[in-house]
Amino acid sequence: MTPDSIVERLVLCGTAPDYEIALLAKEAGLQRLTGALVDEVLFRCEQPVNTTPVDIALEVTHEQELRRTVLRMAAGEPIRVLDAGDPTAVVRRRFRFSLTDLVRRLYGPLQQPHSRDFTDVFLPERPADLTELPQILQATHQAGGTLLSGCTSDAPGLGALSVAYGSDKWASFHWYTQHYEHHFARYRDRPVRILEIGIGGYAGDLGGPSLKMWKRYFHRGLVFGLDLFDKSALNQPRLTALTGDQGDAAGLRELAERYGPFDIVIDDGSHENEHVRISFDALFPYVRPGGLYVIEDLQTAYWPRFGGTAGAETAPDTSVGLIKRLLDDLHHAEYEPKPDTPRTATQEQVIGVHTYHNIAFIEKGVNGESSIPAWMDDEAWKALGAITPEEGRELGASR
């Protein structure tokens, strides 16, 4: 088994029963079980506040087996994981789960109440020098409280997230999040896979701040990000950076055909209209049905230099022109005349258009909602005692 099937088969599991966790743990072994855990516990971590360094083991437990993993925290450092039998270790605290409550905390609903599912040796040995003992109490309190931390599946709102992870989708040019949190609450829960085009990053900085985002406000989700360049080295479990053009149609549906179908779309890429159009259309049909397509930054259809049409109206070419045309598509039940020729995949597909100031939701669904029965002439609607259009006007008129 690859890393990435892991921990797509551990997503999977956080609401499977739990011979599903045990088979998984006999075919891939616990000890890459718990690699893949541990990797996803120090990126949920938060920053460990601890000045004195500690060191807290980690224990995985499955049938008689168990695992451990040292972790060494300390303010202003990235957690370490220490080697096994490294001479500097000295364990203050120890943590012991089940795998399947592990596998549960992490990959299970959110806000589901978590207590007495591990075991907590809270300095497990005499300090040599009980002068540090104070310290010593303080900042083993402290590391253990980060660590709990990362084996939840809460999460802060998308707004601290934005800010935390330095994502511009809030209190900078953009105020996003509060529609996403709007639009993405329903998703939160499930295993989801997201594309988001357009990784950013700007003088050798690697970017992928809305990707981190992403992957830990989705506690189960795989988040996939497309870029111009190569940006692999932000790969890690459950995100994946992928290199490819979204001008590229071709290019966009070989993608999709690998890596979907995705239940979230983010448009987020270079803006040009051109390319947001393209795009949407390559990569709509791969859009899992109650799924979304997000377009951000839809500004540009009013700026000439990114194809867009300059004044108060935009052009049919441009982003906006896009959600203009959705929404006719939406309502394409009601057109008179009744057109003859076959409805487009967006007039099938289409279920809701959301739109906020330069940013927009497009649903897909089943858009089969009938109209009014074409036979409803002026003699259905008298039969029905309602006044026709022609006497509503003529009324009007005489008031």
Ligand SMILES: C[S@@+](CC[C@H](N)C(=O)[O-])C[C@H]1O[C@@H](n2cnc3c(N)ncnc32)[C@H](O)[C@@H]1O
Given for the second form:
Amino acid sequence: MTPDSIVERLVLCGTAPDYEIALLAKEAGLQRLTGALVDEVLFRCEQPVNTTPVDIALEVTHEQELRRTVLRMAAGEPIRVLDAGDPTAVVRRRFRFSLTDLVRRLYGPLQQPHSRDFTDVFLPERPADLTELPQILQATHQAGGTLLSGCTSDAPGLGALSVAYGSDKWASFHWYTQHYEHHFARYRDRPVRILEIGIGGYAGDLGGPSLKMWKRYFHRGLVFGLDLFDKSALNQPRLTALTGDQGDAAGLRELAERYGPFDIVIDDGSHENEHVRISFDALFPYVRPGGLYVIEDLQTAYWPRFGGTAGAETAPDTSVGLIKRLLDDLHHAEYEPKPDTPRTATQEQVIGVHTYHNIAFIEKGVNGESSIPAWMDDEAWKALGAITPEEGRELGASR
Ligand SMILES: C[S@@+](CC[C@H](N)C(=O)[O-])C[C@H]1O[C@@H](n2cnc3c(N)ncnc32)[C@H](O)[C@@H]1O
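Any chance you could show the form predicted together with the named molecule after that form predicted alone?
Let us now look at the entire complex, which starts with that chain.
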């Protein structure tokens, strides 16, 4: 089993029966599962606040086996995993979870109550130098809290996550996370696959703040990013940075065949109007029914240097022109009432177009609601006792 497939199975195990977890342990081995779980815990952990460095053990048990990972925590430093048998390790605290409980904590539904599902041994050994006891006590207390912050599936808001990871989707010149919260909430507990076009990062910075934000927000999500530049150094469990051009339709389809279908696609790439349309045409077919396609930065529809239209009314070949066309597609039953008229894919599959300032969410599903039958002419309406539009206008004018 590859590390990626182990993580994918672990995510699904969050809501699967216990025997699925036991089966995975048998196939992958407890050591590899523990490695993947520790990676996830470290990704979720808050920054350590203990100024006195302290070593904390995270133990995972399954049947008769136990795997221990010792973590060194100190404020201002990344949490370090010590090598097994590191002679400098002095474990001040031990948290022990069963494999099943830790998998449920990390990949189970959000906000489920977790209590008494672990063992905590606080200061197992008497410190050699008791003059250091006050600092050791405080550091052990704080570092324990830090570790537990990584052993949960809490629900931080996207605004806070955006700021924490350095994404510009909130409180910059964009105010997008409020809309993302509104549309993404229903996917949050699901094992979603999400693709964002455009990974970001300038001046030597590798970028990827939003990919990390999505990984943290969707605690069961597999996150993929696409960029012109190779950003594979960002790769980590549940996050894969792919290289490609969003203007290359064939390349996009190839990528989607391999990594899709996706529950969510977000276009935050070049914002060239032509690219926005090419990417939508290539990738919308790979959005799952019930999924969403998001287009950011619609302002470039009004910017000629991005292929937009100067002036107040955008042309059909812009991103806003695309949205306007999708609105018409959504209502195709109103202007193409004949049942044998061939429908386009977007007429059949776009079931919602939600547009806010500079961002649009396009919902995919079956656009199959019937409309008022075409034979409902004035005579038929009259038979129902309704007035015709013409009679309505005459009545209004006479008042
Ligand atoms: C606005 S930044 C993305 C920011 C990122 N989505 C975030 O929220 O942190 C735009 C990115 O799109 C990438 N990009 C530009 N043209 C592209 C293209 N044709 N195909 C794919 N990515 C492209 C750039 O390299 C840049 O990293």
